[in-house]
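Only one chain is given next, in structure tokens, and it is the form predicted alone.
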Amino acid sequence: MSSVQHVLGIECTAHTFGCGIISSEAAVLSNIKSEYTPKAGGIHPREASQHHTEFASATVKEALQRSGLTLSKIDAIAFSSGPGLGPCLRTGATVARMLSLLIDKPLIPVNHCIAHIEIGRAITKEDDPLVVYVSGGNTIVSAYSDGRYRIFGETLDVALGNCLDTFARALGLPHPGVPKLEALANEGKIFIPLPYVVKGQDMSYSGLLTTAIRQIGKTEPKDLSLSLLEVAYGMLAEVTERALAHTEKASVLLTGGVARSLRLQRILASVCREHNARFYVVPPDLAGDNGAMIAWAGYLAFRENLSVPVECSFIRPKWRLDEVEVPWRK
């Protein structure tokens, strides 16, 4: 067998079917995607199912075709066994079941968290960074320490991305919300008190996106946007702060969805500017949920043995980051 050895992963946590094939080397062969748009509101779990069930066979056949290798040259299959919506889950480990059976290799379940976090990395070549993940469903800080990645802030009740996105369509803004919500906020002038909401380490949006939904109709929608960013910004990098301090690290990483947004990226290296460390971001085309990223944590933890037999291979809706054992990094 080659030295190299190559895993695919299959994200399916949420709006995103997708389908990646990494090397050992952590070059990524192919990372092919296909997305869920609902027609009205946020996602729904069973019609995304549907979508990924639909669009699944194809798109794996396009990331094999992309990596040019066959399916008998892949070495393990990993999949995201969670956090995130369980009928999208479940779609996903059925057909990761299905390949891991089909070439007799092995299965390995991923958390869909540390794929964002070890992705990010293994392209920044940065070792031991505060980690800042947001997304749509997650929004969390926190840092390796003994084992697992402990967490040292994260949102009570809505994520940022979630936040954002909702926001985005209760004024309109057609899908993908934030990068448009953005674009308006970059013509306000004037900045609504909203509220900010920091408990100890932990941060709560519900209110600030209650509050600003109710000034729709009200306020100036570029003034409002605006204000809001500010506040949903500021009240990360509050918590990002305050952890950068208390660890002490080197560096912070800002992975996940909401990576791509230039202006968090701003502020994030402003609080890193302030206190020396070194700011990385994840590449656009790994922000997002991608299959890359779980293939390669699915290859870090074939590297350790642990795999599961496809009668284990249960998802967990809600699988947090810090209950993940990490030997990887020991």
Given for the second form:
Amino acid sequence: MSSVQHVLGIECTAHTFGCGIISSEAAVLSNIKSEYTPKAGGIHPREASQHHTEFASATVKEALQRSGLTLSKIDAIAFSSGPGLGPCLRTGATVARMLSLLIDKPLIPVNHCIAHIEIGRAITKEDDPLVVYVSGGNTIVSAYSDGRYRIFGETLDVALGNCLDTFARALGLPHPGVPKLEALANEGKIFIPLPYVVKGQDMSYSGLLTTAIRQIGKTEPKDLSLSLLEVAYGMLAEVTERALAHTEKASVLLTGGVARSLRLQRILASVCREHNARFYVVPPDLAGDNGAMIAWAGYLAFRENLSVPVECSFIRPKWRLDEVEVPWRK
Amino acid sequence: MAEMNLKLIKKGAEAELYRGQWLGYDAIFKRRVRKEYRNADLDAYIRGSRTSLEAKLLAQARKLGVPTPVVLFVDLRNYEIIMNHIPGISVKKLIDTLDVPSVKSLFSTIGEMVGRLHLGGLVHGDLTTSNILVFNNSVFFIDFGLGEYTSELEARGVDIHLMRRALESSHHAVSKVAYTSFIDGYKGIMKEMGKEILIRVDEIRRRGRYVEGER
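Having seen the form predicted alone, please provide the structure of the form predicted in complex with the partner chain.
Full assembly next; the chain just shown is listed first.
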């Protein structure tokens, strides 16, 4: 056995089917994605899973080709077993189980949120950051403490990305909505009060979304967009600040699909300046859903012998981040 | 206000705390600072409403028999509350030094105090172990910035839920013991009403994302 090991990761929780290959030295050898884009409306879980079934094989092949490795050089197969949409998770898990059986190598279930955190830590080389993870499905402020990633603030209902996407669609902006929403907001001048809901450590976006949608037609779209973003990001900034003050971490790591928002980056950078914390943004390739992050988190678990037999490789659509033991951090 | 010799003692999430003298009192100056990243209108609204409400709640809590700092002065132009300094230690810091019986008795007292707040028609809104100080064998509640005047089941439930979350995220080792004692103390004050509130607390928890028994 060579000293360098390789792990292949399958990401398949929502709109992206991703396959990535990493080496034990945290080098991303390849990271290929195929993204499902709904013709209208939001993600339809069954249609998304059909897309993933269709593109799985080509995506895995391309990832292998780019990495310059053959399947026989892979030491473990990792897959995102939750949280996510059931039909998508089942498709990803099926592909991973098949690959694991084919090459007779361990199968590693990975928590999707942990993968976002771990790839961020690896590429920024920031050992112990406060993580702000925002995407279409998750809005979590988390930090490591006593064996697990603890949650110091999260959405109580819809995710930030979901809130913005839904509003953008209601305004008639085409996919992807958030950049267009931000461009519109940059022209906005007048701030309209909208529900700003911070409950202790947590935030709630559902009332904000409903109110904003009801204002469409009554308020200029640019002013409404400005107000929505100000309130939505403002709430997240406040929760981040609270978590930073409470945990006293020295840095903040922004990741997830919404991490690419320049407006949000500016806001969190300002929060960090005020608290003398270092600020990192994971680059879009590795911040959005991708296979490489699953492979890397899978490698960390693989080192701890956390593999499962195929017959026990269940998916966990509602697997909370703070349920997972992370022995590699001890 | 022209304050002399103010010393910054804590940069909190939304406010800066300074310590200094105010008319001969050893005082804390809590100043809600401008957030550069926030829209100016939203910023002024949040700072103004929280400052004035917090001052009222601090005073009201004392009337209900819950120790809080005494409000000495409120300066709404500068979004500042001046209150007397409590030379105590936060429960967050204290908890790790306590044995199990002491944790039980401390949290039973905390539960009782929260019961008094709720019974008196207010909620704290941000019950964490950083916001409770122990001094002279009394527990002092600080930071009512997210508090409200309300007797709604939901708001009371959220208060209890937040305490549970704070214990689970920051004090995992003793969270069960602490929470059980907290609830015992709370129920002692709330009596029959306590049951209904605790049912709501479980509902709020289940409403959370991906938790056991979620609808």
